[in-house]
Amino acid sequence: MIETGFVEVAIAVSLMVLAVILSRWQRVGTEKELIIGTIRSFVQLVAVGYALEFIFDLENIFALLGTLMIMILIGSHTASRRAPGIPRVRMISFLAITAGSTVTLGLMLATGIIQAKAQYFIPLGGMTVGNSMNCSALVMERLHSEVTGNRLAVETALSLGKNWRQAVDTFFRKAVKAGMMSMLNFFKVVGIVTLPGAMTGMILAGAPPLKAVFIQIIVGYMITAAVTVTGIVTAHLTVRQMFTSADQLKI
């Protein structure tokens, strides 16, 4: 087990100081973001630690669902900032992330693979929402840039009699694939190049490696399903907002 305390945290902070110094020395220009990110992450994680201790003591399903909803709301707000040119962007990301998260977490709960306890539900919910958030943001950003960058091709397709869905079909598929790219790459290198977070955490906590592997497989497949649902829902809702009811491009 890794020793943790104020001294160990201070040593870890010194690594961030090193990163800032190197950024400054090489004129990378990321020192401000690194400093703000270090402070923000420290405050947020400590606050979350205290909040989770309170939630863990409650062991109440409504508290768990409320926590998940807060995660989704924050995640959808963050994702929506990546594509400000899309109408109703915050609602799109909220609905898509909710769909991806509830489908997968609901199935895991219904089958008994995970229990409705904070120690399981909150970490898995956080990973699911976080990956869904990234997927939703990437899909919206990619779809918006593809359609606006190929406006002439889209309008030409519409003028030839194609409907809005057919006119952007190629860009739709590219956007969904872009949103899923991190998980597609995950399958190529997992266990060979990298050991994922859930597996690493369990091994560090002293769990048998094979058990950690099985848990990681479940988590990986669960997140992939959530990302797939989120990406497809995001793309469908985003594309629909780009056209009027008369199939006219409006962005």
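Rigid core here is just the name for the largest C-alpha set that superposes within 1.5 Å across the two forms. Since the structure is predicted, the reported quantities are computational estimates derived from the model, not experimental observations. Positions refer to the first chain, counted from 1. What changes on going to the form predicted together with its partner chain:
- Superposing C-alpha atoms between the two forms reveals a rigid-body rotation of the smaller part against the larger of 13 degrees.
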Contents of the next structure:
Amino acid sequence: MIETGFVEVAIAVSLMVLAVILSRWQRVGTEKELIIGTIRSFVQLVAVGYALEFIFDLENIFALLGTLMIMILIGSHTASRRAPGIPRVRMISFLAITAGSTVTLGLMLATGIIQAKAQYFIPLGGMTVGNSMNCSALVMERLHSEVTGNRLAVETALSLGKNWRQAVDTFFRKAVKAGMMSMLNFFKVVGIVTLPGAMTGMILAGAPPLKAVFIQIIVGYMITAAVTVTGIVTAHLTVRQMFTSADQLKI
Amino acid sequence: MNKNGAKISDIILRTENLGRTVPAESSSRVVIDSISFEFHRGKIYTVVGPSGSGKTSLLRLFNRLDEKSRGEVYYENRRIAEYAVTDLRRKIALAFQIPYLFPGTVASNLSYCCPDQTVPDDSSLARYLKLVGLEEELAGRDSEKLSVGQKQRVALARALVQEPDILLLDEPTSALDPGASRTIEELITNLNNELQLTIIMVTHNFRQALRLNGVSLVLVDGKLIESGDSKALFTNPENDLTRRFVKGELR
Ligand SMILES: Nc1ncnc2c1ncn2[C@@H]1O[C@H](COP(=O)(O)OP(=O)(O)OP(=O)(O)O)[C@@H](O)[C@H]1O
Ligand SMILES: [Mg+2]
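Provide the structure of the form predicted together with its partner chain, given the form predicted on its own shown above.
All chains and molecules follow, beginning with the one already shown.
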């Protein structure tokens, strides 16, 4: 068990002070960011801690769903800001993240793997939405840059009588793959190069390692499924926005 | 007369007050301004005019890569919007100014437009290559390992595989030296003779229009300012703008 009293936190803070001093001494030039980062992360995390303490008392399914909805709204807003130039981008990421999250969280709830308790629902929801958000943004970004950068290829395909879906097929697949890449890379190195944060956290908090491993496996597969659904839905909706009903490229 | 003995119209493509406006910085910009013209079956047309006069824009309206803003285009006496757009684009083929070949072999590019069951066999591929003056050995070559002139010819052959009624060519010789340009011009004349293909070719060079010896349309600022037999039109222009264009005063 790791102790977490004021003294312990103070010692951890002193480590950050050491980091600042080192940064200064070696003229790395990051001390300002370090100081701001220390204060900022402290405030943000403590605030979230209090919020979670409050939410964890909720057993009401509507309160949980409401919280999830807020996470999805924030997530889709963030994703949409990373992909300007696509019509109705906010709607696309909202629908895609909702699809990815509800399918996986719904299945986990329905099969009883997790219970409708804030303690499970909120952290898992957060991880699902967070990863789906990144995926959605990546897919939109990639599709936009591929299609605008390969306008001639797309319009050549159209001119040869292909429909809009066929004309962007290669870019569609590239984009979905790009959105899933971080997940796929994660699988390659997990357990060898890295130990996932959730698992490490559980072990630090005193869970038996094997139990932590299986929880991590469940969480990992669940996030991957959510990311895949989100990526594919995002790509379909995005591509549709790039063409008129007469198969004309409009971005 | 077609085989049922019914008279088929001599006019294959017709525009009526055709116009296109595109959004510009603050207001909008007229790129095609009320063009009415009749294209007759089996003839060669050259669209001539200074840079930015709307030549490319006009071609793109014919195969519906862009949408018109006003007026109408009729193909075989039917509004082009009445055709399934993918069918229309197979009938009215467009070869872009810069040829784009898909990754893969020359052969795979030639059969790109075809549904799987109608992929041309080796002998018909060879025939299409011969039609554009290429050796049949080229079929197995990687499309990236071709000269610009060869790419241009492959793109042309690829457009011909879909057996179009009308071939739209956007400055097919702009990237070629004068010698190579001449052979492409001869090729175009041959295609027109052998396949009875209606050809509408864009060029900024009126001498090329003279050599092709068809009907020319002179475009300035999106307007059709003069049209007629190329020889008569450019040796004795009636319109002052055409005269200035021939003198090289319009760029
Ligand atoms: N989608 C578009 N959005 C904005 N402007 C456009 C668009 N398409 C064409 N234009 C403008 O329309 C005008 C005509 O362009 P177009 O490409 O048809 O000319 P062009 O005669 O083919 O010229 P060039 O000989 O240089 O190829 C240009 O001023 C161009 O900037
Ligand atoms: Mg042009």
